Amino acid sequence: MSEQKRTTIILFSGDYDKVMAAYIIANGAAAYDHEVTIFHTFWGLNALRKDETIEVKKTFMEKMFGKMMPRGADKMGLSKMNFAGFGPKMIKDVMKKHNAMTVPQLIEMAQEQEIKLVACTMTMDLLGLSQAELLDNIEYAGVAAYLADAQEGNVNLFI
């Protein structure tokens, strides 16, 4: 019998279609039968932002970044044709054409093949993110954890 394939990805980018692409790589890796790892750091951390407002109890400089930042994976800009707002929107109606899955979609079904995600804690604290305000059912951890994972990567990647 073989060795189970592991397959790690630091998401630092809070850009939609580099989520995306982050998101439709763990799901292929985790189809092909990869233990898959997401380690969601600064902006890629918003891809675990709930949508709707949580109350908690925040600094004025961590209130500031929670209002700057997008809520939730759909709301995310692109990285490239932003176009104040509308390029997200183009691209999810070609995407709509396509039957493409959306971020949130991508998401859920990461969550539903078992593949680990987990919110790195610093990050957290400095942005002033609780996990009341993330997604149910992840994991918080530190990068010794994420080292941990990666060190035994057969795939690691750095979107």
Given for the second form:
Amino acid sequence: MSEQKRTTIILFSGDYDKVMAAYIIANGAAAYDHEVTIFHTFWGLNALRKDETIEVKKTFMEKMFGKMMPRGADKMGLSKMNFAGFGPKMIKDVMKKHNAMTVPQLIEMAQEQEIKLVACTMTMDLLGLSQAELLDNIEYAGVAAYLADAQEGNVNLFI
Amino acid sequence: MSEQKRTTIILFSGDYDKVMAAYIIANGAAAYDHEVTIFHTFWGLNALRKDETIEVKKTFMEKMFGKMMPRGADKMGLSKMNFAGFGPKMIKDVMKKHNAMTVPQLIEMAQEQEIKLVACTMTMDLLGLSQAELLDNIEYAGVAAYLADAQEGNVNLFI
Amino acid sequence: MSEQKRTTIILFSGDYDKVMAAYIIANGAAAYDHEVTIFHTFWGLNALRKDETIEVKKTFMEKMFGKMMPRGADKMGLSKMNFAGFGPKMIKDVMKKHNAMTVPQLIEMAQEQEIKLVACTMTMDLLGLSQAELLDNIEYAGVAAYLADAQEGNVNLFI
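Swap state to the form predicted together with another copy of the chain from the form predicted alone:
Below is the entire complex, every chain and molecule, led by the chain shown above.
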């Protein structure tokens, strides 16, 4: 009897390349039969944003955050060589040529593989993001839930 | 009989938001009865700096590092949307409105919860930081001590 | 009978300071008798580049990436206080004064300690890096090989 392995990733970063790395590892781990959780906090929450504008009542500050942060991974920059937005275009062109999956496709695959996608409610509050603005079929939790998963984990990463 | 769980965080980053994330996880883990260590290295050491100027004999280079690096977490920038220092102000305003703890308060709480705060002596040397400039009641150690903690750990993160 | 401990690091970052941190931890863990793997992906691959120009047939895009990315750790910038390349010079001057090992020396030491240095083949393809451009005696693998190592690991870090 072998017990199930577990991978738990905190996705803090809101860079296209780091989000891509997180989802590639997560999808790999799920294919490897791990139970996988990605806990999205701070800028990593933006990976879960729907790309249309959602009408939600917000304070002035929340509106500003909402406007300045990318709506979904596809609008994110790179952690390196961003070149005012030209870097992501280069990477995406190259990915297309290699038939690599885009980040939105990797997220879709993660949902199909039943990877648990969690949005950190504390940072949602801070950044003024509401559930209506995020993808469907994700979970909402705080640091206690993260720790409950992570402390049983084999692979724990902060990205 | 259940053995005590352990969380060990390397805090390398000197960004306000990442330091906040590290201390929220650490305080959560301590509340969850983990034995917790935060090992501060490189820019993460600045989270432990006292905010007043301390008179210490330094070389020219050490003085320059000392002046350019923030004295304490409260003076740090953000990893994203820093906007020449306007970003941290926005985040702090929002945190205040949500009654969220500031990073200096989170560090204080960590000390009350007996989280082991360690300063990496090797990088202190490199950056010219002396013990007199750092908070009281912290420990001083190197990579061997980190590994001794981490290899028994359940949750190991590099932030 | 005590089983051998294992440390597995994903080196995603291409900043001199973060690469240095990764190799210091890795060398420390190896000295501590861990089995150690550093899995280089994305910008972290640049730490493994030879510093001369290697003639390889490349597409236009691959040539551009090749030119823009640093050839080896010695040409990398810092994650903080880079100051248009002045920061790395400052750090290296200070390291020299403290007789600290440079990153190329740390990499050499890692190879002597039989740390497994792995280059992620998927991101090599994306960035157009070929085996001829990377250091000798490294391994080539993908996310499945990483997970096989990491899931048995005691210390897993994403840097």
